[in-house]
Amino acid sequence: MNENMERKNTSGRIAAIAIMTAVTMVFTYVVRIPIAPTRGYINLGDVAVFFTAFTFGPFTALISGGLGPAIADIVAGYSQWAPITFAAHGLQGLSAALVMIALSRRKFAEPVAGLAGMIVMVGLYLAGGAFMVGFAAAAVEIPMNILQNAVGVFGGFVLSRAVKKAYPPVSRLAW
């Protein structure tokens, strides 16, 4: 009986990765605000990345947080950013989820986890942008990336709490 239950959990977790990858791609692709100096854009993808981190855990956040936005970059014509996006958003989700686990049951867990994800994402985009377009142009994105992350943390937190309250078994899909 336990083996059957574990198989169901694994199937559910894999489905969660696939669904959250698609959701993250859509959140990233639908609203795009171009940033001229870097030829990049800001978006709502961080809402989905943080929702995934807070709801489904580090492994799912790493995979779907990296793949979804990278696919959106490719589809939207920003292919040059896809590798940096994969690393920045995947590690953003991973770090936020790991901090959430470390601070579980503390009232301030989500904001601190969000800050950890924000530092990773902003730092990696700054480094990647500096390599691609120069430090000055990449630095122009910092305030917008911080704003994008703040919206993502808040939106991800609200959605995660609502989903966990409406459907408590979702926590079993954390990975």
Contents of the next structure:
Amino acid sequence: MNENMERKNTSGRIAAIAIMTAVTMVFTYVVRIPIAPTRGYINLGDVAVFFTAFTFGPFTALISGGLGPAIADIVAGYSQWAPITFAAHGLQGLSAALVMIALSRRKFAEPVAGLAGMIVMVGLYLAGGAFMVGFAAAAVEIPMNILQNAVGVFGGFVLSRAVKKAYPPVSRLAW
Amino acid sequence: MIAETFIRGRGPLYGFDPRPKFILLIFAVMLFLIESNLIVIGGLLLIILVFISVSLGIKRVLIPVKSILPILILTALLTPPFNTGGTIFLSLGKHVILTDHGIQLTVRLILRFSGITAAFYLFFSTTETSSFILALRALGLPYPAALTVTISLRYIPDMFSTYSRISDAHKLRTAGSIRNNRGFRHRVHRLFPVLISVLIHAVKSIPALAMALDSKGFGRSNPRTSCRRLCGWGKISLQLIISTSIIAALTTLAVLC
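Can you return the structure of this protein in the form predicted in complex with its partner chain rather than the form predicted on its own?
All chains and molecules follow, beginning with the one already shown.
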């Protein structure tokens, strides 16, 4: 009986991670909001990472948060960034979810968790980028990464609340 | 949308088993990151570019470099002023702009990043995604992890079409009101209902997928069947010898230079 329950738990977890990885990849690769002044764009990968962290918990956020953007990097032709992306976004989701659990039911849990995720992601991209292209060139990316994270925290928080309200059984999928 | 970067071809790397190819990729990346001798990393980059032209055609040699050109320019512009050791070549007042150490570091970073980019491009262009996952599995990735990656890749086109369908449906619902308002706020405002719908659709499919995995016998202890397997290590002994020789030759060269 216990073995059967354990197997069911594992398949549920694999399903959750696989589906959220696909969602994160599509949010990163396909959904882009152009920013008029710079002709650049914000991708919504971070929205999916924070949504997963706030909704599904640390382990799903770690794997799907890392894997989704890494696959997007490979498909987009930037596979050289994939290992750094996997670590940066995976640990971003993990840290946000862990802080969220630690501060559960406190007033500013989501923004603080988002800030923790942002610091981890921006720090890891800076460290990885400095190793690959030098500190000065890597530092240029910091403002854009912070902006993307800010959009991610806000979007992830709003979407998590909306999905939990519209489909309450989603809370049972967290672990 | 298919999440695949493989380019069909008949070059020498296509017949190479993905396992030694992946080990060679890791070794090349490590060498680019650790090695500081410009001749060694320049030579390795040249070898990879030759392999790209032989395997994928001469027209594709510049594709990986083109994709990273902006960041290479940034590196070239920003690295020298922050590394001011050695002989000074150019200065503006008290500010040192260009020194021999700065130039060396810039060239090293450009070669390193171009090399890593070219190595990844060559690997993913000549290796099918399924072979790559099988190689990871053979090199120790646990079965549930490999299964998760495979299912994710299977669901990416599905999620993409779900997003397109829902997005089109929402556009049709607001067709009359979007013409004059295309600002950032409006775009974000319009996007949220689409994202919520996509996420609810995705979340609802999780229990069905879990049930499908259970029905297929996931987690049972009896051995699993597989549509495709990589051949045994013994059959690729020649490829392993070639790979080991390349690694040994490059390590010796790096130590000697």
